[in-house]
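A single chain, nothing else alongside it, follows as structure tokens in the form predicted alone.
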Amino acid sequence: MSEMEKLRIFDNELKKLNERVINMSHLVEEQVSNAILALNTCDMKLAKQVIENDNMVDKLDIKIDKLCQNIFALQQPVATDLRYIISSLKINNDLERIGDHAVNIAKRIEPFCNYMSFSKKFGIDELANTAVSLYKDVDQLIKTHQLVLANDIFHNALIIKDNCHKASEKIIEEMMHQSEVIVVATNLMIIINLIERIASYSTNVAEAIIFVVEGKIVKHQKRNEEH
């Protein structure tokens, strides 16, 4: 095989590469929206559906690492091309991940059916909510590689963070005064740090994102901003 013909196998598997985790991020979007969805609705025929679309996510996991190992075998690229490859792998990695949150979530919303306004008291849809659109975010950003989303991203995670804590705070003085409300409490604190983690890996593909585009690791940098 020439050497011209190994750059146009080359840059064929990167538009691969590239269609596939845009590919990935659509799908994920679509299970972190329908697992929010299903837990504000407590609609059990859709959660059902998260949970068996997972295994969706995890074949496109699979084939996109390949593809990257397959990539690295016929080349050794350099420069932006690199770059790209070593991010692709860690947003698929990250992408994945909150797949595996939104099913979670999915799995915990039918025994906490019945304690639908529990929920609503402490604004756990509203925060959901913010997981959605902070989402949205991430898979235009993959998508279009326009780094103000990625600010947006950054800033959206901290306000998650920080409601998550508070809702969690609340939600352990109710405990504290209602022992009845015990085991649904412990299972929404457990719906919220699912959320917290998702916005914590949308700001891992965001990181991963401004790498691709300027070569620059802002995670130091960034964790040093909010101290």
The other form holds:
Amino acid sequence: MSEMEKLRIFDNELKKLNERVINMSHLVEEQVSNAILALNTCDMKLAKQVIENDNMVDKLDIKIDKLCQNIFALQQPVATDLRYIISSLKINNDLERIGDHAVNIAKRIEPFCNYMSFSKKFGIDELANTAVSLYKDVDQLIKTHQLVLANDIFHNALIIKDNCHKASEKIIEEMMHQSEVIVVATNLMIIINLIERIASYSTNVAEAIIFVVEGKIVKHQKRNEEH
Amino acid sequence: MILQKIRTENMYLYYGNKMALNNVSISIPEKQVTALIGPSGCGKSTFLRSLNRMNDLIDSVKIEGNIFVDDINIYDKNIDVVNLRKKVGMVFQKSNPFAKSIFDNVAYGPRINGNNNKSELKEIVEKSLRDAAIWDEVKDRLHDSAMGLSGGQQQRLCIARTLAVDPEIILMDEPASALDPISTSKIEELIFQLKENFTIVIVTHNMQQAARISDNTAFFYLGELIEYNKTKKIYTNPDKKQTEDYISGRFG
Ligand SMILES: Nc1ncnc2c1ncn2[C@@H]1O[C@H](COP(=O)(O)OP(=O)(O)O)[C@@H](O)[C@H]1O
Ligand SMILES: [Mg+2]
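Having looked at the form predicted alone, could you now put up the form predicted in complex with its partner chain?
Complete assembly follows, chain above in first position.
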């Protein structure tokens, strides 16, 4: 096989990987939007669909892992290629976790739907919607590698995390005054936590993309947290 | 602190009026492996040969700039070239043992340098063969012809021959490119051991080999030193696009 042929195969593998990661991201975007739409509208049918679609996410997750493994074993990638494949593995992992959390939200909708007004009182619907827009930026970033989006993600994820903490505190206060809300409040706290995890994994993805584009490791850096 | 064993300053080399090295300035640290990479004809061998003045043997060669080994300008008038080549040994792509016994091949250098003490020679030969990781394979047939050895063994014998004159720097020009994978990995392992005591500069066409064995990598293109850095840096995040294109096979 000539060098040119080898290179062509390699570039095809990279293209395939890129397509799969983008597909994964779209799939997860659908899962997140649907889970949160189901949450905000108490749509049990939609919730069920999110739960069922999780196996598509899992399948694609495994396909991406395998493809990366083959590229490592057969192509010995270096430099940008190397960083791209490492990041794809990490991003794939983070997306799969975000997908899991969408499912976890979907699973919690039923007990929670009897108390919609309670949820609205703490602005959980709004909070959940901000997570959906955050993820839309993640999806765009994966597709375009435009680092301005990464900065937006860092910024918005911080705001979401902050709002999650604030909402949790308010709910705890409510529980202390009204013991009959404990069950629903606990459910709500779990959902808030899942939203916060989605924001957190979104940040990871943004860090991984920066690593591909600039070769800089930016995780574990303290970003100016605004409280 | 890491000592800089070899240093070139604004070095130019011409074959007749054709420029083969264009303003090369580099500093090569002691007891590390430094790999020279780049497409064929970019000047790697030329650069390597200039470090022990092997280019002197070519009439048309003209050199400008300075090359220092241990802070001594090796192109200075009063440099003893024979001594320089003892200090800066060289191993070539095609192993080139003499049609003599294994023992005589290794003893060749010390003998030329005037050592005829039998027991001393025996000691030097054994030590060199051990250091070249071939002793166990040849100790029972030291007086057989070197030509009967396999390609990989011949190459390690040539390394032993280089070691026998007690060099400080070993230059290697594609030492494993004619060898099978097992012999290649033996040479790579050997290089790894040798860097404990020697400064090694190696030309290789095998990108993965350079990545595996070297501490520093210098990328040459059209006679210019394009990028020189820690091998880890070059292979994960090179500064220059040309370097990136070359190491990832996208050159041209
Ligand atoms: N003895 C020589 N006489 C004239 N030109 C030479 C000689 N040796 C090498 N060159 C030229 O110098 C350039 C660098 O060659 P070389 O150092 O052998 O490159 P590399 O080792 O990177 O393949 C090439 O253009 C080559 O043709
Ligand atoms: Mg050469």
